[in-house]
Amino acid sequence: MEKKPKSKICKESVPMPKQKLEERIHNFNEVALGYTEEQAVAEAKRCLQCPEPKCAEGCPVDIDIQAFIKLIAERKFDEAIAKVKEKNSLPAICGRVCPQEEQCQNACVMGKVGDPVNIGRLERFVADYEMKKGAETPRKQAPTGKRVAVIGSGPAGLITAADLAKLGHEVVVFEALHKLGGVLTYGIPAFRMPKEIVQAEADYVRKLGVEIKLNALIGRLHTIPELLKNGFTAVFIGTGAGLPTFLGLPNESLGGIYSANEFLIRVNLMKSYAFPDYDTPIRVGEKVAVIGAGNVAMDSARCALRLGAKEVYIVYRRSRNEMPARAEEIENAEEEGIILKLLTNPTKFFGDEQGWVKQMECIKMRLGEPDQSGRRRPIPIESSEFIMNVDTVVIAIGRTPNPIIQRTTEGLQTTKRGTIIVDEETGQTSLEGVYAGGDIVTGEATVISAMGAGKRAARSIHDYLMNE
């Protein structure tokens, strides 16, 4: 009998079609434009489907990758969100802003031998493809009787709601803005996460059950004490984190610097860009200098761009290896005209006479050995001072939680950088009942590395109220 030929592997990823560089970077909708039918069902193709599988286990929400694929590649588009959504009720915000290429995508046998499959990718198709459908309601346990809340709306507090309203509990989430989403909507730009996305999948979450308030602000509306004392069984805390840092630095108080935090909320939630539409503008100049190198100083870059900046650039003081936002970003940034000013540190700001930032003076630094991050430490360069002209700055250094829950909630353990203490395998508090996860139990991290927080979390909360 006659062997069949073996099929040859494909070793290149399907790229991922884009908005055109020209047009993209005078508007916000979004850059990656997501592969067609075709597209993904050759990409899904390209998955070995190993024996054993190495890239589910660097799945922060436990998909089943490698039986999602295969539906791909058999075209059941259906089976394969239903797959995706036994474990992950977001998988169209995963899909656009997971950082996979460093979690299931780093682990994919394929990348042995050439590029990994673009899981991600496949998941945002598969999402968007139901979007378009419309998703439907999955069944729920029957009911439990108890009630949880929820306070904050982002990725760690939407899945641990979707969770439990799953499981039968009944869920109230509440949320400090106008908006949900927390940071999908405030921090992360329209040409990398649509709001409309965030919407719909928050929409879903409704759809489970689910009841929201909006403009909750815990910590004064209600501590939590008093949610546990009129009704609520158990409490989940992801309020993230969404303080600004900043450097410390002389005349930093000056007109045109901004934290990145107020910077992008003005941007995304506050739709400054859209002004006089919204009455909400920002002043942004023709040069233009954003502190820091992760995926939020990307972020601020590639919006100041879009609002009119002529030049902008990135201030770091490590070298592009070490820089800490997504290669991918880095890679759109410079493709749109985004200038990475390396081994460069600022020390001082200068102002003009009605108090606007003008110049910024910066030294130059060399590269030590690591330090605690197991990066290499950056070390000043004596005598290496240099002015940068600048009219607006943006500081995006990293963001530290609210402290407003943790002071008005006797006997909740914090750390010295005000993030919640937990057990790191339930997310219990040191309270019995309350839990937490998310950037406000790690400091600002992924929305993926939040999304597993508060899965675990709710996996806890589930066994704490059927055995209390």
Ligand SMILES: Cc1cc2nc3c(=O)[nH]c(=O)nc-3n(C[C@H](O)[C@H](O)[C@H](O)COP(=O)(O)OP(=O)(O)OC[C@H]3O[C@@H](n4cnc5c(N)ncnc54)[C@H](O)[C@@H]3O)c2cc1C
Given for the second form:
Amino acid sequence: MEKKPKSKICKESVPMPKQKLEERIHNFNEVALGYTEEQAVAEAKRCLQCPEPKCAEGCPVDIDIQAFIKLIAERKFDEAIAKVKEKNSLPAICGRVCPQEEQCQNACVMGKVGDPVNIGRLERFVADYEMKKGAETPRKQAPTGKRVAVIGSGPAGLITAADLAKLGHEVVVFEALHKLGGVLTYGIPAFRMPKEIVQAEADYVRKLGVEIKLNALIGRLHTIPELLKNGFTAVFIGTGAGLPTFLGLPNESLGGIYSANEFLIRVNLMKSYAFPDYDTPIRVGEKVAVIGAGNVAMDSARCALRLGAKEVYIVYRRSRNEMPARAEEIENAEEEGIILKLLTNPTKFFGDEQGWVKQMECIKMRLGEPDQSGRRRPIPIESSEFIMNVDTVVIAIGRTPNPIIQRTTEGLQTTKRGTIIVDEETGQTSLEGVYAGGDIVTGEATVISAMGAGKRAARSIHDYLMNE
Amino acid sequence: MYRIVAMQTLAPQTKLIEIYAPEIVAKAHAGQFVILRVDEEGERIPLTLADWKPEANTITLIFQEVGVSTIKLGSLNVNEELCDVVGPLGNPTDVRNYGTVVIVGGGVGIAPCLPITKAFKKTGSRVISIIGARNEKLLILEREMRCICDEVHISTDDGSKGHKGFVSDVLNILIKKGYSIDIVYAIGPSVMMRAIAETTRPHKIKTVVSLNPIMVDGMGMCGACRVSVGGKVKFACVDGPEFDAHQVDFDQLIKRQRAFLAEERTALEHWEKCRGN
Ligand SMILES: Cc1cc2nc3c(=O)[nH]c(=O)nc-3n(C[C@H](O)[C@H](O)[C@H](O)COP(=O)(O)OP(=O)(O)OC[C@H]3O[C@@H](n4cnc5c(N)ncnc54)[C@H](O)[C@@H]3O)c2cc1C
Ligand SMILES: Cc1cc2nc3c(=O)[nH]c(=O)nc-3n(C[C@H](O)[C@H](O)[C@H](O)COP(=O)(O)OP(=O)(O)OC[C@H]3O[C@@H](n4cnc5c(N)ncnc54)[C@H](O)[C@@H]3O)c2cc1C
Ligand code: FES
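Could you present the same protein in the form predicted together with the ligand, rather than the form predicted on its own shown above?
What follows is the whole complex; the chain from before opens it.
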């Protein structure tokens, strides 16, 4: 029998204040505005402070969740952020983009009687609180004189760099693009991940003494063996999964058909939403179809809307239950008027005389038996083809590992899918002193799993350096 | 930072820039390119290495001012700095002694031919070049090519210098004359490369072209540069930029290169207006 909740239990979580719907669909400012102090304290007080908390088990980086929430409830915000940062150097990022509903919040006991405590929003609150105040320079251990090269400045690379620097090692991060942050910068749009936040978190990493070298494509500019020969004792590879996948359908090369990565890189990294003040163009028509239903698809659809599209569709071959995006982002997208076309799969494209896409043929699908992924397999319904008029298509069906390191590093073992093979415990690759983690190892996953892998690798690299 | 060491006008709307970039110099190979950004608002502009000087630690690029990004680049002065330069990108040319190599450069495409020509010459190959432009004034690097090549042939569209017509016509003449050619390298406008591919196809002469589709990141992350080669999708930036000319779908390439024409015009007008004020 269910216990009757005590009267002081508040079943509903404090709602997140958001930018007004009519306004936000025309700008790239952050949609979720963050809790005020009062709201944060009220939400924190909902936590039951369970004797055996389940939430922490759901956290890939082991944040002492219960403790930091208690500190918020007591208005000890400085102590709360210090508690979070014991485990996570980049909380303003995680608080915004982690799939908390599948992790910590999924385990929260409050979820059984009402809404789980909104741990993500509380994490974001303390991180933003500190950022407004100006973060203190973190403490570091005495220099060890050892040098480590970190390749890639996404979440995996940044966390590894931060943890190793704290341990007193000298760290250089090599980033191929002209901005650091990986997907946080080039992929996730500003309305979900303001670029000042990424810069501020990166500044924290810099304050630890980490040197960040931009425009440095490893494999071409320096190879891994060269780094090891030239003063670096260990190397961490966090190069992510950025290589776009296409559908392989007829006429996919038409103008107006973008990979999600091209679309998002143009918009976020090159700021083409501010074209022509920024030089990189993007063309978005009136009717946009985004193929896929993950976070990348939601981000693309919501960018298209903000770039002036009249109708934006998410075209997905399975049903709502299988949509891989974060619940909050699906909700935001629907609220903004994105139309879901489920159980639908494109089959070919048609273009105009200039070579620009004008129509997309689709087929209806139904769900069959579960496949290897455990999700029900989509099956085409015969003769159910139909035509959608579209003038822009964004393909967001997945990304595979960036290939340059694998192609230029002899002896580095990889899987058939191109991911780098590592020892799960240590993150070590087939080469001595070379470690890897994040999307380059797992294939596309999450920010927090990339950070978890980075933290594990940092610990093993530290052991390796100290025993060397 | 990436300081400009030299800026020189080679021909109308065609400039040579030398940039201090010691790390890139150390790794540069014929056939590779760099991507640069002029300023914070700037596009990522891919340009092929035309030369590099280990003693001065500089790379040399030769570019045509065709739109806002290249005009902005051309408006800079010596000692100013570029915001970003990344490279070397792309696969180096597969340089071997093939016997007789014919190198065909059209317009500003002659520039990337220069290091390739040098590299082939070093292998002991016999190197014949065919260089062409719309008119004599636009013809660049003739002297440099003459210093390296065993033979240099010239064409201009208007006949102001050399053969009147296209570089593909000259190649055709050489083939007809019975030159034994083991491989052809062609770099220039896509229509020119297509013409060269069609010239050599019937004679089954191996032909390599360096493609220049629109690129964004230049490191395999966006797919903007996708081209169809032998019916397969290839990313020119990481799989190329050099491909077997007889396998390339040039029509598709040309269409994709024109995808943003309207926006490119808008950008130029906007920039000119801002500069006017
Ligand atoms: C649009 C989008 C939305 C997403 N939304 C979410 C979300 O809401 N929540 C969530 O948890 N996850 C989300 N993800 C997934 C998440 O962003 C990734 O799992 C995470 O960023 C992986 O981190 P990483 O450090 O392994 O790689 P990345 O973030 O991909 O960073 C890799 C970095 O390495 C650089 N690099 C690559 N090759 C080289 C080289 N040879 N030399 C030097 N540098 C190199 C790249 O330029 C890049 O900066 C999203 C992904 C995308 C694309
Ligand atoms: C691998 C590679 C090597 C190149 N090497 C040289 C070189 O050595 N010298 C030289 O003069 N040019 C070279 N180009 C072409 C050069 O990059 C473009 O002329 C330049 O980007 C045009 O930009 P814009 O803003 O000045 O002109 P725009 O007005 O924007 O465009 C003019 C035309 O240039 C092409 N273009 C536009 N943007 C890009 C882009 N991001 N990437 C590629 N092409 C684009 C388009 O076909 C467009 O129609 C190269 C291109 C590639 C891909
Ligand atoms: S330019 Fe982005 S993949 Fe080639």
